[in-house]
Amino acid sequence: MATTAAAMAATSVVVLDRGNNTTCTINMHGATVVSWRVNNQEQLFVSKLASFDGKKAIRGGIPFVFPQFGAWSFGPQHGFARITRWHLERAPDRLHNGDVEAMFSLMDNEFTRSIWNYQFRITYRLILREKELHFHIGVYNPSKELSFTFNMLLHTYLKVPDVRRCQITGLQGCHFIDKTRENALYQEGREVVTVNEWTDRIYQHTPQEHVITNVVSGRKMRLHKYNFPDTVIWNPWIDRSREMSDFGDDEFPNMLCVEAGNVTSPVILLPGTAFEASQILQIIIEGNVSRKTKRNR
């Protein structure tokens, strides 16, 4: 497999393919996953304006955002592992139950150094089952001294038909930070959170699973996760799609950002530790049984 991984790292895409039109697509730029194809349906919402230059984030799929959430006085937003060149440390391999995966992996760089000058390393192991797609992540600090924080979250972004008739579940009970209001707390006291105008929400101490209905094909998706205690909900509605250059302006309909992830408490990383996460992302076939997510973690 040596081989085959150094040539599919000197190419921008990196593709795992089940076979019946199931695929996922990893652009080598932030590790990207780009597309997530079930039985050839698109699940992810890509931005028809999305750059992909090399350069900036890419408008959708789902980017990984480490080691800072949103604005950084030391460089760019959402951190520097989306808009950096990631390594494939293992070419896309089928497994003997039929399902494929592939490792990629991001270690400090001159780049990362010159914004965050801490030696780290992260392994990202991505499986792509018949309906499910799961993500494995791993940070560790290989330092001997110095110990480092960060935030870290997977900005999923899920296509749907209509964004208005979406429900979430889990939220219930749960504070949430509301930065379209000035970062004032709240507690979500609906059984169903549903969006109908600019949303931008860090939901604290969540549950492990959410489901998400009215998804592609009017689907549900389930989305099961560990160590990630936060659950960040996002759509930029007319008035902010209109400020992004690499959005439409009347894409906000069909895209909805329900992101798992280590946000208001940031994760504190002692010298030769590791720390774990994971998530599941699973299309619901009426029938199917809750916990068939917990295999395989």
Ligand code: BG6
The other form holds:
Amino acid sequence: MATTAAAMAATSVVVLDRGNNTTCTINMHGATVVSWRVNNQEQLFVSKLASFDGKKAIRGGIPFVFPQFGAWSFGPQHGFARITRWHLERAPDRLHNGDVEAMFSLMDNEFTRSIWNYQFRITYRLILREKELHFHIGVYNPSKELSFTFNMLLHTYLKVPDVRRCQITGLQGCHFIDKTRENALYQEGREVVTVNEWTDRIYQHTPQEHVITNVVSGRKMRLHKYNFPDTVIWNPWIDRSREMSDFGDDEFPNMLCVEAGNVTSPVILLPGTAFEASQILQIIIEGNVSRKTKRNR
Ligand code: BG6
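The structure above corresponds to the form predicted alone; please provide the structure of the form predicted together with 6-O-phosphono-beta-D-glucopyranose.
Next comes the full complex, and the chain you just saw is listed first.
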């Protein structure tokens, strides 16, 4: 890992390599995590039709949604962070425990100010552990006078053998906006949520943890989040898949988006203040339900 940040940033991807075929690849376009392999097994879905032209958002992996979730009168859907080239703040570095860390950043520039005229700075720190990927986000408002409000969300596309067999825990009792039913508000009655049709729901005030069953190799994935009060569940199913030029018609059974974010109540950031949020994705190895994850950074 002698490569300098400048040399790495000149290419379009940065790779964190923890050994044992465990890697995480980040495309500088949007600081999009485009691959997370654990012992050579890919955990994230990226469409075979995804575009890497540096213009469109990458269809898959983990696009970074900021400062808008959804359609926006000022600019592109889901904001500009996922279609802007980020800066490599710290090249991948091995920590004393063998984990590998890198940090990316995004600041306002001419392009972002032409859409959204605020100063901001985001830091995005990723840590690759043996069976986990950690995301730590900081948003800072350097202005002396202006506050701003924003949405933020990690648009995680999990790779799954068959979405119909996945179950998502932690949503029972939560209210959700159903985007497939004209944004009507409902309350989830099910202990576990399953996906058997076009699904596009913003669950509100969700707990810090969800477990998703039947991901790659029939395993379970834990999604742990901090300061992300909402969880979006999305799968385009058959008809919507056909409407997307960068998504194969037959790919919908192999992905499930479980997206932790601040969506329904935008964050207000006063001048000179900062906001922090984080997420951990953890593969659950049955028999190992260790919870040291959070403390062992
Ligand atoms: C989800 C939204 O987060 O992202 C959906 O809830 C949207 O409504 C989906 O269709 C994909 O968005 P995009 O802009 O990447 O096609």
